[in-house]
Amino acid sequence: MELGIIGLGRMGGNMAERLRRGGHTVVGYDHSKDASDVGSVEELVERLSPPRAVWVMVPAGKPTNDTVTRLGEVLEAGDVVIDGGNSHYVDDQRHGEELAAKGIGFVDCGVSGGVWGLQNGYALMVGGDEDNVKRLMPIFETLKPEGEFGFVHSGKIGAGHFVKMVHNGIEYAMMQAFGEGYELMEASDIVTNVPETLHSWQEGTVIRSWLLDLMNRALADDPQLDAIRGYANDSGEGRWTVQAAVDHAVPLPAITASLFARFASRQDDSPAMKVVAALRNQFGGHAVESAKGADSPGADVSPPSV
C-alpha cells in the first residue's frame, strides 16, 4: 500500500521503516526536516494517490487535534485518517464525526511495542468501521508481530484507544507490583541476591513476562538502581483509565493505587505524611523529624499539654 505518516519520532520513524521493509510506499512528514520526505502536510497529501490513507503519530491532545483538523481541510471524500497516538477515546469519537461529515474515514489505533517494535512488531488495537479496517489490513499485517496474535479490531471508533488505555492501566499496576516486590526483598535481611532471584523468575513462574525481562535488563546494568531517581511520570492514560472506571462504576483498586504511587514519587517531602506525623505526635507523643534545613537536627517533640 501507499501510506502517509505524520510524526516520525521514535515510534513513527520505526513504524515507517518497518512498513518500507515490508514493501509499502511511505511518505513521511515531521517538523524535523532531516526526517521528512516532504515539506508540509499539503505536500504529503499531494504525493499520495487517492483514495489516500494518512497515519497520524504525534503526541495526544492539541498536536493530534490540530493535525486531524488540518487533514480534514486538505483530504478528500474517500480518504481515511488513522490516529496511532495515545489519544483519549472521547477525542476519537469527535474526530470521527467531524471527518465523516466530509466523507473522510477515521480509524483509531492503539499501538504497543515501544522501541522494540521495529524488530518484533507492534501490538495493534483498532477501532473503526469494518470497511475502513479491511482496507488498511495490509498495513496492519506488516506492522504487527508475526503469527496470529498482536492485532484486534476491538470495535467502533474509539474502541482501539479505549482498550489501549486499559492496557496501559494494567501496565501501571504490573510495574508497581514488580517495584514493590523488589523493594521488599531489598529491605529483607535474609535475601542476599535480589537481582539473581528476579532473573530466576524468567522461566517456569506464573509472573514471567516481558516486563520482568526488561526489569532484569535494567538490574543487569545497575543492580542497585543507584543511577536512577525514584521518580515516575504518567502519560495520562492511567488517569483516563481511572476516570473511565468512575464513569462506569467499575472498581479498579490496583490500577488506581499504582497511579497514585506515581504522584507520590514526585514529592520530595509529602505534605500528607507531614500531617500524619504531626497527628501521631499530637495524640500519642510519637517523635517527629525536623524538616531538612531546619535549625533543629530532628528530635522528639512533645505534644502540647492537655
The other form holds:
There are 4 protein chains.
Amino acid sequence: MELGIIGLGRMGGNMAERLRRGGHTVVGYDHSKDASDVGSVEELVERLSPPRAVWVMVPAGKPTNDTVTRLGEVLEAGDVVIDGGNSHYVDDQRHGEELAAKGIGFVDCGVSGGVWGLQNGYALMVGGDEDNVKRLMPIFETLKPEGEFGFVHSGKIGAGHFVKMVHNGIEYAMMQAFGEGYELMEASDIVTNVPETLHSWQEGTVIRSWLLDLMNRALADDPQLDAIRGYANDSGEGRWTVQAAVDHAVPLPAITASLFARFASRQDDSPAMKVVAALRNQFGGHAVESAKGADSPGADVSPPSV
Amino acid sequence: MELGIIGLGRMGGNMAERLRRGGHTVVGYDHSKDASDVGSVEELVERLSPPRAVWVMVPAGKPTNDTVTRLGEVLEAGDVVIDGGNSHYVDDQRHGEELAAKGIGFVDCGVSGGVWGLQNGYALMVGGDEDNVKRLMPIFETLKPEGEFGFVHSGKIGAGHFVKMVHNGIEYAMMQAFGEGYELMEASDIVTNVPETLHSWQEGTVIRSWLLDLMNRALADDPQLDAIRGYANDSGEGRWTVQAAVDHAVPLPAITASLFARFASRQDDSPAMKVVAALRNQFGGHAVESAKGADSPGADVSPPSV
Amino acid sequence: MELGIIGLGRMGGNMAERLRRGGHTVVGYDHSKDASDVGSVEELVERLSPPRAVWVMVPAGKPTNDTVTRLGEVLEAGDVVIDGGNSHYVDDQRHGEELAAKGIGFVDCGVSGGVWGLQNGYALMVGGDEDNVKRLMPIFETLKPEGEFGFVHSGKIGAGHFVKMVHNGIEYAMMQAFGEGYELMEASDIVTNVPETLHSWQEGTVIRSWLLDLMNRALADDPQLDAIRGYANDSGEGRWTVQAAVDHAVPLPAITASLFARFASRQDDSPAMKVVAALRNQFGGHAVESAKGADSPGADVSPPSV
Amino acid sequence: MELGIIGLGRMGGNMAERLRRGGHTVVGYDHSKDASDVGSVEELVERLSPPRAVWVMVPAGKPTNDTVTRLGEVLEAGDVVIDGGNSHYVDDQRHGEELAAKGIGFVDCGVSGGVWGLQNGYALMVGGDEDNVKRLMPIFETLKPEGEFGFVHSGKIGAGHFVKMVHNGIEYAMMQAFGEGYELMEASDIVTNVPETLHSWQEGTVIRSWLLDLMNRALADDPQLDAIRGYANDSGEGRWTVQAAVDHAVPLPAITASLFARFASRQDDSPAMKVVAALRNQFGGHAVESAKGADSPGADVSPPSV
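Form predicted in complex with a further copy of the same chain structure, per the form predicted alone context:
Complete assembly follows, chain above in first position.
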C-alpha cells in the first residue's frame, strides 16, 4: 500500500527500506534534503492518495508533537497518522483526541528492533481503534519479523507505546540483572573464568536470552570490558515506566533499582553520600574522605561504632 | 566411563539415564530401594574400579555433608567426588579440604536444566583442579547440551556452585522483571491484550528469552493466571547470592529486590507495615485498617497530611 | 494582621484558632456553614481590607485549583494568595503565573504539624518572592513554633511545597526504617523484649527521634500491634517525591522502596508474584499455591533447583 | 562495684572514666602500656575479687574471640564476661556456650553513644540470663543516660548485639533518607536555601531527630558539604542486619538499599554498569563512555531506542 514517512533517520530510513523491499510505495520526508523524497510535509501529503496514512518517525516530545500538529493541519478526514516513535502514552492520548476532532485517525506503534530490524523485522506494539489498525495491517505485516510473533494490537490509543515502555522497563531490569551477576562473579577470587562462564550459559540455562547473547558478543571483543566506562544513559522510557508505576500504585522495585543504578552511574560524586559521610563523621568521629579525592579507599578502622 | 551416583531423585535419576544413553556405566544408590542398583554406599564403592568417580546428587546441607563425609571414609586416595547438588560454595571449600587431606579429589558442579535436562542436556558449571576436571570430561560431555555451550570450568573449588548461585540470582531478577512488567500492564486500563502482547514479544524484541517463552506457556494455559496465587518460595540460592554480595561489598539492588519480593509474597500481614500504619495514625490521625480485615481498601481520605 | 482563610477543616480550623490566639483578625470561609464566618468567597474578600491576604487550606488538586482560580477572579492587584495545602509544586508554578498576570501575588507554604500544631506550632516551608514573604511574616511568626526553628523561606514559587514534599519523602523512609527494624527483631527468637527495646532507645541512641517517640506511644497502647493491619495508605507526596527524583535523575532507593512497600501492603494478591510462581512452576515443576488460598505455606521441598 | 575492662580505646577508656566518676572500682587492661592499669589479662584477673566481672571492649571478630577465649582460661566458675564491643550475635551464642561449659556467665551488651557517651551516658542493649544481668545492674545504671531510657535487657544471649545491630540498620536507612532528601532538594532549581530549610526542620516536623540535628551541625561548618567526598564506609553491622534479614526471610528494602548505596559510593567504576553500557551499545548502537574518562556526560542523543 501507499505510506508517507516523516523522519528518515536510522530507524525511519531502515523501515522505509524494508517496506519498499516488501512492495509498498513509500514517500519519505526528512529535514535532511539528501534523504528526502519531497521538499515539505505539504508536498508529502499531496503525493499521497486519500485516504492517506502517514507514519511519524521523529524524536519523541516536541519534534513529534509539532509534526502531529502540522499533520492535523494538512491532512483530511479519513486519513490516519501513525506515531512510530518513542512517544509517551499520555502524549498519544492527547494526539488522538486532537486528530479525532478533525476526523483523522491515530494509531501509536511502539517499535523494537534497533539496528537489526531492517534484516530481521521489527517487533511492533500497536494501540488504537480496531478499524484503523486493520487498515494498516499490510504495513505492519511487512515490518514485523516473519512468523507468528512480533506484532500485537495491545489496546486503545496509547497502549502501543505503553507496552513498549514496559518492554523497555523489563529490559532495564534484565540488563541490570546481568550486570549485577557479572560484578559479583568478578568480585569472587574463586571464579577465574567469568567470560567463559557467561559464554557457556547460552544454552541449557534458565537465563538464556538475546541479552545474554549480546553480552557474550561484547565480551568476545573486550573480555574484561576494559574499554567501557560504567556509565549508562537512559532514553526516557525507563523513567516513564517508573512514573506510570507510581501513578498506578504498582510496586516496581527491580525496574526502579535499575533506573536508579543508571542515574548513580552518571554522578561524579553523590550528594546523598556526602550527607551520609558527614553524619558518620558527626556522631562517630569516622574519618571522611576529602573531596579532593582519596587514593586509597581502605577499610574503615573505626572505633567500636555508635 | 564408570560413574557412581548417589541420589536418584528427579534430577539424579534423569542424569543417570542420560549418561547410560551416552554409553557410560552408571552404578546408582538411593535411599529408595526401588531406584537403587546397590544396597549401600559401601557396595557402590565396591562395584566401581579405582580410581573411582562418585557423583553426589542429594539435597544441599546436611544430606550432602553427610554423604561427602561418608565417602571420605570409604573412598581411597586417587578417587574423586563430584557434588552436583545445590551446595553453598562455602561448603564446597570445606569439603574440598577434608577430602584433600585423604588424597581424594573434589569437584563441584552446578547443574541447570530442570525437567528439560534429560532431553536437552544440562548446563554444567564446574569448579575444581584442572586435573580432576579433565578426567571427568567424558561425563560432562554427555550431560551437557550438544554444541559449544552448556559447560564451563569456572575456577577453583566452589566456583561451580558460586556461578550457579549467581545464575539463579540473575534468574530471580529476570523473573521479577517480567512479573513487574506484567503487573504494570494489567494495571493500565488502556492495555486490553496483555497475554497477546507477551506472546508477540517472543521475536524481534530485546527481551526475548527462554523465561519469556515459559511465561507464554503459562499464559496459554491460564491467560489471567487466575489459578495461581502470588506466592513465591525461594530455594536458597537467591539468599546466598545476596549474602555473597554483602560479603564482597557488591551492590545488588535488583536481585535483592527480587528476593525481598518473594519474602513479602509469603506474608499474611507485614509487621513492618503495621508500624508504618501505627505511625501514620499517631501523627496524622490517619485511620488504620483493623487487623480483622478491611474489605474495601479505598483511597485514603486523609486531611491535609503532616 | 488581617487574613482570610478558605477551608476550616481540622488543619485550617486549628490554624485560624492559633492565629486568633496570636492577635490576628481572621475571616474564615468553609463549605460547612457552621464553621464559616462568611457565606461566600466574595463575601470573604469584601470583609478584608486591601491589600488582602487569603490563605487557601483545602485539599490539593481540583479543590485548590478551583479556589485559586476563583480568587483570581475576585481579588485585586496587590493582594496575595497563600496556598497552605499539600499542592504539587508544579501546580504552584502554574498558579503563580496565572495570578501574576493579574498583579496578584502567590506564596506556597508547606505545613507540617498535624494534630499537634495548634498547641506546638506548625513547621512552615515557604516559596515565593521576597516581598510577598516579608509582608506575610506576622502570620508565619504566629503559626510557627516558638524558637529559632520551624520557618524557612526555601526559594522561588513552588519551593515551599517542594521541600515539604521532600520532608514527607524522608518521613516515608524513616517510618519504613523503623518498620523494618521492628519486623527483624520480632522475627528473631532470641529477642524477647521488642517493645522494651524500642522504649529504651529514646535516649542515648543515634536514632532518637520524634517518630521513635510516636512508635513507643503506639506500642504502649498495643505492645504487639495486634489491632492494626499492615496496610498503609499514601497521601500523594511520597509519589511526587519519587516522580520528582525521576525527573531530576536523582537516585532515591530508600524512599522509593518505602513507597513501594506501601503499595504492596494494599494488595490482596500480587500479579507480579503470580508470574514468578507461574515461571517457577514452568521450569522447575515447583508447586504453586492455589489462588483459593494456601493454608500451610511451609518450606518449599523442591528438588535440586534449576 | 568492681569491674575489669579489657580495651581502653576511645570507647573503653571513656566508659571506664564514666564508671569511676560513678564510684565504681575499675581495673583496666590495654595493649598500650600507657593506658593500662595492669600488665596482662592474668594480672587483671588477680586484681579482682571473685565473683569477678570483666568487660571486653575490643574490636569485634578475632580480637574479641581471642580475648573471650583467654578469659575462659583464666577466670573461674561464677565469674561473668560482658562483651561490650560490636560482636556478631552469632559469635555471642558461641561464646556463651563455651563459657557456660566452665560455669562462667556471659552477657552481651550493645553500646550506642559514640563520642558523646562520656558526658550523656551510653544507650545499652543487653542479652543474657536474668541472673547475670541483675548482678551487673550497678554497672549498667552508671553507664546509661539518666532517666527512664537508655537501658534494656532485650532477651537471651546475643539479643543485645542483635538489637544493637538492628539499631544500626535503622540508622543506615535514616541517614540515607536524609541524604536522598538533601540531594533531591539540591537538584531542584527552585529550592535555593537548602541549608536553611534543614535548619528550620529541627522543630515542628515529623522528621525531627538527633540525626537531623547532626546534619545541621555539619552544614553549619560546610553549607555545601564541599569538603566532603560522597564516600561512605560501613562498619559491619549494616551487613549483618541484611544477612540476618535474609536468614529470617524478612524483606528489608530500605535498609538494604542504604547499605548498597554505601558500597556503590566506594567504587571508582561499576562493573555492573559497564555491562549495562556494553549491552546498550550492542543492541542500540548507543555510544559508550570511554573508560579513559568522559568529561562531559551530557544527555544521550540517542535515536529512537530499542
